[in-house]
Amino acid sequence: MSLDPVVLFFVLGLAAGLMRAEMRLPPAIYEFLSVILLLAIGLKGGIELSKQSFGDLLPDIAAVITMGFALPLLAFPILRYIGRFKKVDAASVAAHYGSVSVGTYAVATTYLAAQHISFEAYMPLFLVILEVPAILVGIVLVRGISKETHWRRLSHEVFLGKSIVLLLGGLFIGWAAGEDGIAPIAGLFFDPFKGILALFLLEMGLIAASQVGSLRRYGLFLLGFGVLFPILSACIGSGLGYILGLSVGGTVLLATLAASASYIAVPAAMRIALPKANPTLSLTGSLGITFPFNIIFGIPLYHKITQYFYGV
């Protein structure tokens, strides 16, 4: 994995922010790499969930919920009492741990492509699914069930934000035109994913660099539970994706979801409804320790958990 191109782009992104390289892309350019990555991912996955009853993935759909309630709660308390964070800050980082990161999930499948390892291809549906129950335990665990919550806005953001809406309606358009009808579009979505994923990883990585200078300012705890807690995060989501019958390669991209940390959708969220959370601790721990860590490091260690779970 250390020799994998799209890993070594964001690793000169990386280095390159370090360095304060005169080196950032487009706005624009960025936007659009995104969106096709979102969109492909989508995609994937309707055109197999369009090949299966959608019923006989419903006891999978909800322990994976569970899980996605389950992770958050757990990392609360590890950063309110362990970490001395205060409860806000605590509930909002927990919440962008038992979130997900699209970024690591395309990684992670490009990893498995590299080893031949297959997957379910409707492991789309589960990102999108664990998107959301991290949100609502992080505004619970602060607010409890209150009207002051303005949830009318924040189920806009939450629902209507780019990341949901892309792939959900990738899953829509491949569920409905089957891989026969997207065939036409292949080209431009699946051909190029790979090199798509090395220019948002390189982009990645720039930003990554400008949030580690806040390491100095918060401690050695937060790099600690950066990397420790999606370790442990990555072995509950091992061993219920053996539980579900997954293959290896579904239990690692289960693993790595569960492992992951959002940059997107729960920051967004956290804004409208933890306006008093610190932000820069969610941001260094999700996009400065989190995600590096996993690009780098992570998804080959939880194929190695994988493999213990299954006796592999």
The other form holds:
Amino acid sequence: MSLDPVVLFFVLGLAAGLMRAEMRLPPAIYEFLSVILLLAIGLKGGIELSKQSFGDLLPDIAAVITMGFALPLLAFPILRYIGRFKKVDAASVAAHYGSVSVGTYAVATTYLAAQHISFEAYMPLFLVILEVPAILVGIVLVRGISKETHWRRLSHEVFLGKSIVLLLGGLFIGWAAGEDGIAPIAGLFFDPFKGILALFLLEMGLIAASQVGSLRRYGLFLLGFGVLFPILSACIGSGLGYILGLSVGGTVLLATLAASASYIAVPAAMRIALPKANPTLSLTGSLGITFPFNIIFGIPLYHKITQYFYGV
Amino acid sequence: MSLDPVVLFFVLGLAAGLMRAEMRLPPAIYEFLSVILLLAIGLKGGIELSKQSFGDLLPDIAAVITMGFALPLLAFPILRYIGRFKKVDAASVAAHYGSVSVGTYAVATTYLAAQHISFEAYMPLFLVILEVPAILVGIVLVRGISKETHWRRLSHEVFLGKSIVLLLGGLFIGWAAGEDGIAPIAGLFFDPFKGILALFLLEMGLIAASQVGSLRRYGLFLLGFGVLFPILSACIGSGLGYILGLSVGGTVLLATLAASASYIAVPAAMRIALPKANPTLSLTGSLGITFPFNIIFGIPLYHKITQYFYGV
Amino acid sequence: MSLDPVVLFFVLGLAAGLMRAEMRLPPAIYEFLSVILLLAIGLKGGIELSKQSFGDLLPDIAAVITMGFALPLLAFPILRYIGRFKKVDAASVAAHYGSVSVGTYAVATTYLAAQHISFEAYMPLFLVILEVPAILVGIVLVRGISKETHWRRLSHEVFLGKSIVLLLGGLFIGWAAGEDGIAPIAGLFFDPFKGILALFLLEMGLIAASQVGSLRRYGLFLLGFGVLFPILSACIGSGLGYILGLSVGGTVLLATLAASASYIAVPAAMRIALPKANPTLSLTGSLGITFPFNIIFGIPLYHKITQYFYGV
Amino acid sequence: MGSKLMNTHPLQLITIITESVLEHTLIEDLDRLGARGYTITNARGKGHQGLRDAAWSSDSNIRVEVLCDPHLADVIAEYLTKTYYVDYAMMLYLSDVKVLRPEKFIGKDEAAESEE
Amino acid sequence: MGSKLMNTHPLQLITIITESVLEHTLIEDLDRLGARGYTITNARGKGHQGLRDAAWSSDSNIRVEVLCDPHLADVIAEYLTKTYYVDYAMMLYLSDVKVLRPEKFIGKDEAAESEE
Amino acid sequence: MGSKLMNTHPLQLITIITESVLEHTLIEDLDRLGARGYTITNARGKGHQGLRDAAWSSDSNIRVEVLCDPHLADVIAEYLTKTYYVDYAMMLYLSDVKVLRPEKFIGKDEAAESEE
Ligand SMILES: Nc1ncnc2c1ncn2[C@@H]1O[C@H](COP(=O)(O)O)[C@@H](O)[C@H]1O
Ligand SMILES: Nc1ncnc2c1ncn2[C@@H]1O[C@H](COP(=O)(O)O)[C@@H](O)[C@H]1O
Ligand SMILES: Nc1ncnc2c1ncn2[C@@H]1O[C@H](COP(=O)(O)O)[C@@H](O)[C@H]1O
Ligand code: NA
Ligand code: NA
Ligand code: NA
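Any chance you could show the form predicted together with the partner chain after that form predicted alone?
And the full complex, kicking off with our chain again.
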């Protein structure tokens, strides 16, 4: 199996980071790249949505939301009772793993594209939808539905976070303008997409490498959890895709979404909602273990799992 | 009428900003985008200029400069006597509205392109030319041609401002290298142009939304002025285009230039030349009112006005 | 001879800088542009390498390394005894001129492309290789192979510097993924390459212009050295290319590499290894004199020299 | 030693270094507690909570300066320390500074008072 | 309390927070008035003139530090306050600091003097 | 004047402005000498070694702050001055500041001691 060049960029970043080469991109550039990725994913989804009837999507959406609530509820007891994490840490890590990572999703779409496997147009919608429920679960697990929580401030942070607004905005613009309307802006959002993803992954590799120090600190349980729980989630996601009657491509994406762990939106929300949770613990897991695992081994594996479900 | 996607990006930014989503691009990226827009506009104009004789452009230039002096002189008494602005504020706001906005111009060119309406190659030259006279008028209105003004420092600021140098530089390089010479750099300046404009407008929407607070403070007169004066200016610009014998496209652009208000070059110059002028007042007008109005409603309206002149 | 537009961008930057226009790009953007340039150069070389056998490249590499050691050893006595520089300054400047400039190399490749002259695929490898030896020579000239030098820290700085890692990384990814594998990321790395180089050179022009002040301070010898030593080096590089049996294009590139002076990797290394060397002296030479000379006059001249060698 | 200007007025400068994620909450706090202004720069650093130098804001720092009268400085310092020190990466210090026109920072009445 | 080093010398630090648009004028002023150096960082903030946090420089802030002897500090503070306080968003404060090698900031003669 | 809080503790703040190229060496030095943390911002400036405001790091500045007890401050200041002042663009000053919870910066024992 030959590696996709975007994955090679990640490996390059990882290697350079482990050798302590100083190559970090300026934060402004990292943000620029992620804004383009988010908008591009949204726009692509929107264009496809504009081609077909929105129709009977509601049951699927409900099912996916349910999965978004279920995954962190599954992760929590594992972390709490097997991992012996403090309650607040277990809840926070569960929220990270219940939510999703846009970078992982993007790599999965290029993986499918390279194999000429198509997928449902509305997958970016699931990407948006899956960001939120796990955050709520994480908070409620610790605080109950207490009044002390700054729900106003928090829902602002959660629902108006950069990634959700850009994904939804892209979806809307893509849907409103349609394929022909979007064509003139393809030169920024579609043609360089994979190159931008490559550069983004180079940086992610460097960041992941910088987690190694804390990885050592948190030890084997986190390592095991960060690899095994995503595989478990992917099975659930893959099974759900099968039940919902998604295509193989769509199912692989849903499995990848389930398996991916957030490292931007959720950390920010947890700092506000559960300040007593140890932020390094969750980041070490999602960035230092699960992200690399998913990018390099996970996605092809979830493809295999899906093929198994579909009996291909 | 379906909205151009670049306008939708502006609307997205505006909406996100009004909902206080934190999505501002890093300043470095904003600057990167504007540098590319300015160079691209210049290069495009320069390529066209290289194809035809510069010929009898001088009368047109003179006429446009005259308009550049006339517009702020028209705005000043309205602001001073109807708006009851302080003299220095009236002069400063007049300078903003007499000058031009590159973002508005860029949107107008993509508007025309979407409708397959061509325009004169040398329009970017008018864009450059119109930046300056209004600034001079604004200063002289307050200070006369007094010696106290730091003319050396000021003319440096005005004539060597980033936008003028980049536009003129682009024009020159486009003219010197010609279409074939520029072709290899199209991959940065022309292919992603509309995408870059879209991202730029997303940010402009966020910035415009942040003006809402001060909008409330300055009230109805500014709102009225920010909408009606551009329409008046557009009529003047459109009439002038007609008299000069420009094409419909060129006339729409000249009307848009007349209607647009500066929010970068002039504010900077006014801070130095007229420090007693209230900078928020002018910015609220040009950024918070006139820019959104022009982008969303103005340009199609100025097209209508021009069609009326030409009896189309 | 008509100037390539990328050279015109450099001239624009130079002119704007000399007129003190404030147009500097944000540092983050400068870094973004150079990361893309470095990766693109590496990727291009890697793709070509993947097409042919690595074969008998080792002798060439050895010869080029030898040149990398020889050039600073040639520059040192000139600086020390004709220029009467302090020992440490002579060594530092020699290290700068013995090493290479990626920007100059990139301009040379577009120069060749514009003239439809092909060159050997592995030239980026020489670019990487030539960065290092001159640094070692510069240090040893001052300190001998003393233990006092922080060799560990220094070799880290030298071998894991951004430019080397990105060039080598690009080479490796290009080689591993091959032409087809890289095609999907061409939209960021290849299509906009020349435009990105143009923007990079605009900034370089501004930076070069800011060296004028110190240029006056260091006077005529530096000016002479900054022009004549590169020509001498180019002759050596060209001769070596001829002996190694490179194509005309490859020889022009080797001559340009020999003639170019480092302004990023070496200054950083010298600050650590030879802190007593005056950093402005070297930068004024490499950035203020040699870079502009090479970009505008040098590369065509080295082409002429090469043609002379080949009797074309 | 020090400035000999007649009309300088002693004030307190609070400098807070903390997680970027707190920026908005902090600004609201400062407003509420009565600060007349603040200045923010982006920063990176290391402390008890480890290295803070990330590409995204939840893992990088800000450096906030607030100039105010000593009493308010105490109020702000106490409040922030109590509210955030335990759970967030935060460092806070106070320094004595002088300004030329205290009205700008503490209101006219207090300025007159502090002059006495 | 404080540093016990024998050879520290008291100097004044002027910190100026103002509109980016003033950067060049300010540097010229400082040069002219005799400052031996300055340090600038980009900043954002809020004060009497409202929020200053824009993408372009006419609406963002800079933070300028100048280290110098107390006399020059007074001159600079007075001059800047007089020249810019009314019309520009500007805040300026002075603080007492110590340095180890005062020659770098105030010239050898004055350094010797201040040592006495 | 100044903060009237009972539980403030005087500490020293060292501010170092120097070449970006030194960032890593400096951090290692600070760690080795015993500093419990540091804060860094990017800066530009001018001093004896001329203008420092480049696009790449070997020619731009950083501004490093270290808060610590007076003794360590002296050690750090002496070491850095001795090691880097001659060859590098560097400026360093010390100021007296107060913190509310000194444990964070000087260790519990010393904190208790300094309270006496
Ligand atoms: N001793 C110190 N000197 C300077 N800055 C510090 C110090 N301790 C902490 N900081 C800064 O304050 C932030 C939060 O500190 P902490 O809560 O100790 O992690 C760090 O990321 C540093 O930027
Ligand atoms: N009390 C304050 N504390 C800290 N910074 C302030 C304060 N007041 C003003 N500033 C800063 O100084 C700038 C100009 O202040 P002003 O002239 O009051 O608008 C503001 O944008 C802030 O960055
Ligand atoms: N008098 C001063 N006031 C403020 N900053 C200074 C001063 N002198 C030097 N600096 C800063 O320290 C850096 C190094 O100083 P120097 O070693 O004198 O070149 C300069 O680039 C400035 O950022
Ligand atoms: Na997940
Ligand atoms: Na106008
Ligand atoms: Na060389």
